[in-house]
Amino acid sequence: MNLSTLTWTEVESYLKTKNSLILPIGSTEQHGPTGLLGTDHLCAEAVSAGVGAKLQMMVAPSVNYGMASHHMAFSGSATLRPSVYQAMLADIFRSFYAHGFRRFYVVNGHGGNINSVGAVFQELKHEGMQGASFALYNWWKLPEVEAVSKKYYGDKDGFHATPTEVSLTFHLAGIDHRPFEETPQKGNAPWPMTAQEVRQVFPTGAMKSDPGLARGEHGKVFLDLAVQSIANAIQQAAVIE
């Protein structure tokens, strides 16, 4: 269920039986010269769609933009400010809670985010929130993922435009495979990173990664996997009424 495209009378229905809803989250940047600028939120929109479907939950509108300032120096790349960031995820808790949804589950698509997310949580749960649950998942951190990712990929996943996450948004996108020419790493730099930094460092924007390995099939397999993954943890979820 997307509450995008439903009526005001249809949630205020879906809320007399059941009080949860999928928020996926992710960013809006590169992922080197092959992969999709919208990577993050597409796959937490893929993966949110399928939990949502199996378990007939409802989904929220994808928040399309986080916490990527490092990647600045890449065209395309928007980032938030963590201040700016965290008060809206706030508010839009705030607001869908107002209605009586109790029950939130974040699906994200982007490292970057997390911290964020957990900050979040705990100012909610700090002004009294009373009855509401947070849960988060980053997707490509789930275990069963990671098993499957490193029989494709070894030790060529990295840490960004990974070929995880470049096989799902090929899926997606209907791409079975693009060629990468890798660019040895141009020396190192302490994290955290400025934009400049991670271009001088990283110049393909890859990091450690090798997306070439991507493939579209393997996007299907990630895909399932998270999705079944995600709903089972909802399933087994101990909440507080």
Second form
There are 6 protein chains.
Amino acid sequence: MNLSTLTWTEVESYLKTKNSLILPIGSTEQHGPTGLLGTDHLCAEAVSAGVGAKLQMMVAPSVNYGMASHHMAFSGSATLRPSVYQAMLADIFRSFYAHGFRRFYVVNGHGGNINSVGAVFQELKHEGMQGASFALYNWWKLPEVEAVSKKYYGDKDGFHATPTEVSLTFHLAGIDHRPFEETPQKGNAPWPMTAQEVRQVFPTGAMKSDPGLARGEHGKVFLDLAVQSIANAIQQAAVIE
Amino acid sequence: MNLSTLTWTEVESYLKTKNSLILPIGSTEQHGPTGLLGTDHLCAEAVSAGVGAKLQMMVAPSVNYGMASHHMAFSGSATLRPSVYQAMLADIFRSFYAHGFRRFYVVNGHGGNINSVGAVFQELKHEGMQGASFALYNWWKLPEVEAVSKKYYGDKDGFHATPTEVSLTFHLAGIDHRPFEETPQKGNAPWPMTAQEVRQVFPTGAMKSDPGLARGEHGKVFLDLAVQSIANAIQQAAVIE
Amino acid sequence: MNLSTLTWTEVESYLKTKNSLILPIGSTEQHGPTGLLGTDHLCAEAVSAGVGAKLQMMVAPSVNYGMASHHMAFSGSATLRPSVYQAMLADIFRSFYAHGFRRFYVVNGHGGNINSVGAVFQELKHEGMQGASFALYNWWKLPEVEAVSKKYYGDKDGFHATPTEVSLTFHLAGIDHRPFEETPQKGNAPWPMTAQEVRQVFPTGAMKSDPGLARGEHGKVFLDLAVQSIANAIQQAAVIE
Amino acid sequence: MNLSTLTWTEVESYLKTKNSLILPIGSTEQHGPTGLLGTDHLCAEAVSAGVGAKLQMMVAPSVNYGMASHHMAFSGSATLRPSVYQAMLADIFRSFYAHGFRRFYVVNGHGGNINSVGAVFQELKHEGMQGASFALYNWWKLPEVEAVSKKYYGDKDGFHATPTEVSLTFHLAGIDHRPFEETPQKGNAPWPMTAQEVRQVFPTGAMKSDPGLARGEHGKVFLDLAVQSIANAIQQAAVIE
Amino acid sequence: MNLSTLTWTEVESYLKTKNSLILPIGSTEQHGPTGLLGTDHLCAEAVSAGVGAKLQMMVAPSVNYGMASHHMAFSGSATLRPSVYQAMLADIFRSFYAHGFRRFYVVNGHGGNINSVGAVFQELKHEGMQGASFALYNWWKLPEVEAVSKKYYGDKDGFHATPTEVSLTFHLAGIDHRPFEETPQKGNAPWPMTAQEVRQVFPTGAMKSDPGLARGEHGKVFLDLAVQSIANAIQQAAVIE
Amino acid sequence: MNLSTLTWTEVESYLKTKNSLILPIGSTEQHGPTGLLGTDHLCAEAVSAGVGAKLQMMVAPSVNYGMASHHMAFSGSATLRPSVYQAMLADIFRSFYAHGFRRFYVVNGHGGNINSVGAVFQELKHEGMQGASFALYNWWKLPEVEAVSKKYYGDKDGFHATPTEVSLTFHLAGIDHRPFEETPQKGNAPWPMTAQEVRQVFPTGAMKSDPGLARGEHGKVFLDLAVQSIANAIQQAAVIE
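Given the form predicted alone, state the structure of the form predicted together with a further copy of the same chain.
Up next: the whole complex, starting with the chain shown before.
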């Protein structure tokens, strides 16, 4: 149930019996020399679509730009300042809340967005958005997904341009695999790093990961797992009892 | 050349000989009882993809949310405050400028975005973004497109949920046509209208238009025309001489 | 009816039968070596005063600073960032709206303000400013004015420090004319330009115009034309019917 | 030396030997049933013009809107939020500083602006605006002016819509005097007051003052005194030695 | 080494050989009917002082207000909007960075601050704050602390007004213990909750915790544990190798 | 009555009969080579605590950071931009107002905060914070305090790192006195100064003062005087009658 391809009258009907909305958020940023710049929003969109189909839930249009300043030393990366990103997300939630949506499920494809998303939830609470619930799902951190990543890649999944996320986009893009030549990490820098520090320490953009292990067929596994796990989580959505 | 599905190394190569970027911007908002909520970003994306293919130019990920406060009385519409929208767009341009992009072509699907886009161009000039050029293409206002709209729909194209834009999305979505029952306009209100005023005056969301005239095959014509017209405009891009 | 020289009790009386307000907005920026830095606000004020007198409408104090960053490489120019300019204008409208003004007629003397004014109208709509109508009159773009500019100056009116606007200020300042020596345009730059680019391409500050053609007596004609045209437009103020 | 009626080349010449700028700032707000809404900016402009003429100093266009929220319960008053007002003033100073102005003399007509002006000076220092000096002259608080106010009006000058400021505008507007019927103060409220509280306690808008004592001829005296006092102060401008 | 009680010359000396700064951040908010409103900043200050003493590190003055909107339905709680809180923290870091501090250790006493602190670190990276490292220590979540909480309180530690944090403040304030009568949770609400929802579900302000178990002597244990654990963590501060 | 060490139920009880709140605000900034960096907040806290005890009034946690950009060229100083500082203070007042506090007494230890505090009071009035009263006490400027400063130090009190404020902190910190070698002022600079200008003109950070005259026993006198003076002022708190 893709909100973009529905009419306002169809959404109005949906809201008579349901109040859930899935919002995919991602980023546009380097994912190493073999990964796609759109990895984070492509993954979030695909997982969201799967969950929406499985649970008959409405999926909002994807937010394709996120907080990625630490990747800015690699061509094609784009970033919003955290303050701007938070203001934008807050307006989107306010909009959908105004129509009666109440249960918001954010499917996130990018680690750099997490703090800001949490702060937005708080900003909205601060305003007194009664009855709204917010849940954030970072698909690659779901225990079920991490278990399989571990099985496939051991300690080579790293923390950026991971074979896990690269596999998922390969599946989406019909790519089987791409060779990747590991480059030794050049020293280190305190974390969090600036863009210049990331470039210097991780010259390819892959961070302690080996995206050469990525396979399109793995991606299908990860997609299904992430969809199923989030669908389960939503259905058991913890309330404080 | 979809930036989302390329790698940072491919963008780096592109920037060795080119510095153009197409940015599709749209909105998520009601388009009458038969039009899609994503009409404005779907059209912008499709036209951008066409222009990118024709001119071998890089196309950035779409900005799916815009300034649509006047549509907020119809379910599923979303809006960013102009100030927030401008801050977000400015960050996107700053990001791509940092990598060496200089010629920015914005393909816009929504009238409500126009003022803000212009203000962003000025804000960036204010900062002294040397060497950057900005052009805004509102695809539905291109003379070539307007001429055919006139031919097909006479004075029934109106100014929102027009058969022109609805046709383009029908083409994209594989819809032939959908019946639309016109509802008489209920009085009037000073323009620009608030959300409540739009709802009251135009109860279906269509504004002086008859989207029942939309046809998928028309959409194909409009898409090709818009792509060709913008491609021409870019190639002849007026500089002050 | 100059609000500045009336008392609050007089405005209160006015509001019992009327709800219109004219707001002159301009800029402080270079207008070539013969034009006045205050051209844009002086013209807006004069035109506003004329319209106010003709229609017995209240005229608010002028906003003398605008969005002029592209003129900052010429001494004496001043500029507000678009975001700041918009926030200021919005507060002014909110203030007058709070007293019961509803029909706002903005008489603008500067092209650089246009995007921001439009965005402010949208921001106010976003807030739900019920019953307010906004109209923007760029006095030099009125068809009646443009026709006479064309008659007097042919293609020498250009687009900044035009003989049209310079004439109007000469009329106000009691100047007959001032000689102007054209300087060849030095190459070109993509538009919109930064301050440095404007200075380089148009070394005198006049942009494709010949302000040496300006005459005080022309200014009287333009002033009368602009006043009459805007008065007509206000009286026929289009509502959507 | 009115910057608005000079050309950029004239300002450039001025800056070869001088770097002083006078900025008149005022407000648009009620001044009781006999005082003008523009009192604060009209006074600031007149005093500034006088000082500029006496010292051959450049005078910038007036800022006609200020921080006047406490007067908003009287028709015709307008106000900027302090945060917006500060942002606007800061941009104006930044603009003139960029051209080489260094000594800024702010002639203020409104008490409500004082805190914000001080905060702006600090914000600019925070940015490191080297070599700039800022001085604020509240014309009605100059000792020479206060002494004559005391002589003319004793304890009837009050603190808003004072006969002192009303006299100055009467002089400018060619008014001799206007009768004023005092209304008893209705209780009191903690200071600072909101708009509603001011209206309730001071129903005419005059605050502990008797503007019925104002005379046009007094205004001439005040204007000359203020001009002379500020000119003296500027010439002896205290540096820390 | 309390920066507040040192002189600038002493800090200058410190910076010749060290570049570490500990910043305690807390909140002012309800901690149930027996806990102190200042719990979160009192704990952060005490732990910071201990770490500073143990490692001979500079400790900056405490930030006593935080993001606590969900506690606002209980008297005495105060909150900053996340956007404001982030802007303030960023200025503090920028200040100390300007003097040469590079390793920032934030000792946090309040869960509601976590997202904003993370976003601030990113905002500073976005600006390119080269060479700075940031670490956040939420003292009550340290594994060593959690283990003892579990031992003392089992599943009665809950997640707000926990006996752990209450014990620490009792130790600081010389209180032995205070009786607490548990009130049954009233239903539930989706998390995160607004202020009204928290009040309704957790009428005493304690959230699934039994602060009646708190003991001053426990607090001493927690304080020592937290100090030791953070000191250890700082000394082993993970860099990416 | 230190709010930080009370419970929400105790504050609730207090608010049944009282609505006063004392807020200490200070700064973290250089106070010469012998004065403490925390001087301004330590003094504000101590004076506030004294007033609170004498009048049985609630004292909120101290705001330890202020507007100190002009001191940033001395190690250990920290500053908030005026705009950020104002936003933070406003949120604190809004929070306490929400619980029923109405009479706000700000005890300030730093001159650089004064403009911003005044602007915040106005911003809150702008919002219509009915029934709230605000008073600002700059403890070192109280006539009673100034008289004793004059008696003790004659014209050596200067205007920063004054023996008055240094004495008060010496009293608090148990210091008797510290020797101070005066350094000749190096020329002068227009006021207000940037950080670099302050450093250059006043190389020790003391500004026209001789903190070598400070004595701990003086501090006790100043503290008692300030407490008594503010307590008197609060009790006679001027309302407009």
